[in-house]
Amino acid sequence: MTHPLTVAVLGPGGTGGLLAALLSRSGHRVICLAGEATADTLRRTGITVRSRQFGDFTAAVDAGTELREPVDACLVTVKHTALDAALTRVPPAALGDALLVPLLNGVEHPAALRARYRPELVAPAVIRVESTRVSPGVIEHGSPFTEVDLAGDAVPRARLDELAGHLSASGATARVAGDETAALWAKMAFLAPFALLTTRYGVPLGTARTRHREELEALVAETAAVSRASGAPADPAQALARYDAFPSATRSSMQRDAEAGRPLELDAIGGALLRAAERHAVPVPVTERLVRELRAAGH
């Protein structure tokens, strides 16, 4: 494999905080980004890991409020809630050449930070994983899998090769897409039923596709057919055999985030999709309803 990357982590939290740790174990230099006092924290203590898949470790990162020194490139990880904010930390000129990887939840992020960034830096990614940050610097990682779909339909294939290799071969399974409408979309189309069914009514998953079948399955049938409609293929079927493939207790980030008081990516998910239902004529209205009803619960 190539030369050890310097890559900057933008929010280290569940998700970012369990690559940094990774990529870092595994010989990359690796720049947390965070406010002052968790960057401070990360500097003395590194980050922790509790994982079944990897065990249990601590890896040392570099960390600053803002990036000040070129990498190779950024994973973006923080919430939808909080890019905005965040996006401050790394100026365009100090991103230079590096490639920008947003991980985060929705469809309608690459456009903005393309408006921001060299286009054609802006290489998207999905990742399915369960990870949660405890405190600052300490991960819980529960899911047996990690894994990394990179995209990014004007971005270079070979620096999106490189970087899955290492991402691969720091313990994560990562690939390439081959197209970015559908990679996006197939998180899309898995979160946006789970996420709001299992925050709506306050269960897990295995309670969800039980008690409330015929509203997953709508839900599933409307979030297919907005996909199809965006350009991404969907399989209905397929998904449903994954949500009753899941652990019963398998709760929602944004079900997690209503239990515990913080802004939910209400918008980012239930919000984008009802904008792209809207703007290809599919009629959606289970999805409208729970939104709808999530919103006038103060979400």
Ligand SMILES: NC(=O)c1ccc[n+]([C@@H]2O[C@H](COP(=O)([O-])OP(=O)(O)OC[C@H]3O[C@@H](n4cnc5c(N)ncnc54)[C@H](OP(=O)(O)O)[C@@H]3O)[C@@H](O)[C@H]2O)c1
Given for the second form:
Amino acid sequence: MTHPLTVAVLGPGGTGGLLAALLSRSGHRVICLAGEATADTLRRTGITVRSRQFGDFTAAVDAGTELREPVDACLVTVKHTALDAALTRVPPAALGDALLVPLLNGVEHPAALRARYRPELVAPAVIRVESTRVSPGVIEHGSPFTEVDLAGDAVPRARLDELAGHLSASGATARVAGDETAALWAKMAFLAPFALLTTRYGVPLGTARTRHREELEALVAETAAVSRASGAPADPAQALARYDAFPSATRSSMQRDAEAGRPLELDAIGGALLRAAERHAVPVPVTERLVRELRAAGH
Ligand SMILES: NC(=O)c1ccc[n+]([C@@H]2O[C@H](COP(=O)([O-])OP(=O)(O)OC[C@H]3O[C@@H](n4cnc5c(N)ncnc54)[C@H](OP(=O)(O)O)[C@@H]3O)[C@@H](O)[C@H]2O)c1
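Which structure goes with the form predicted together with the named molecule, now that we have seen the form predicted on its own?
Zooming out: every chain and molecule, the one shown earlier first.
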């Protein structure tokens, strides 16, 4: 049994708050980094999780507005739209030898983080979960699964294994993915068609996959082509089969953000897809149109 970790969590929202509470519950020291009001609340109340998978529980956490002490790892769990502002809470010198583990969707943030922090300590992860920050320190976890794929081609494997082991022992299903590009693009290839289509038409997946079938198939094919050009495998038939297997009422988090009037991660998903397509000269007319229409709608 390895020693308990000290883990910072930058942005203790839906994903970060859940992982923070799980890690704290299993004996690790957790320091949440947030704005002053949220940090105060978390110090006083801890994080309460209401979960289909883990039951309901409250876990104590420490919290502050900036990283000021050594940690073993810092999870980055803000949305893309808040990333630059949030990173000012993690000065590179304070990070020391800690792993920096972004769990954001998208494919471009790892390069930005490697330009700012020690590149060999940036370990991008993909998380599959449905978890919502209802209010500061209160997390509703709706999915019966919490899956984390840790990557980072330049990160020493033993450090990824150790973190994956602790995350798994805390209740998540964590594993080390062999290939960072494949891991990030696998998530992108599933997410982008679903998010763009459901948000553009304001309909749940069941309606999107029947009424807008041709567009869905085109988006899946385009994303797969860009994924392959970017050096990752892609399986468009499997992506479509997964969409067809989901409950018809499923909504994407981009769509939920649009409905709530919150900023969208449109640039990190659709924008990044278009930039990669352009770099590799892959035609993506349907993606282009949907991103253009979403932007024209003010997103
Ligand atoms: N939620 C999911 O189920 C899910 C699943 C898979 C992937 N993801 C991805 O995970 C990433 C995070 O999403 P999320 O849903 O967890 O986001 P979220 O619930 O909106 O949480 C983000 C947190 O960041 C905090 N924050 C915002 N600006 C900050 C700043 N300047 N400094 C410090 N903290 C700041 C917010 O604080 P306050 O609480 O004070 O507002 C909030 O707690 C996204 O890329 C998303 O696409 C999410």
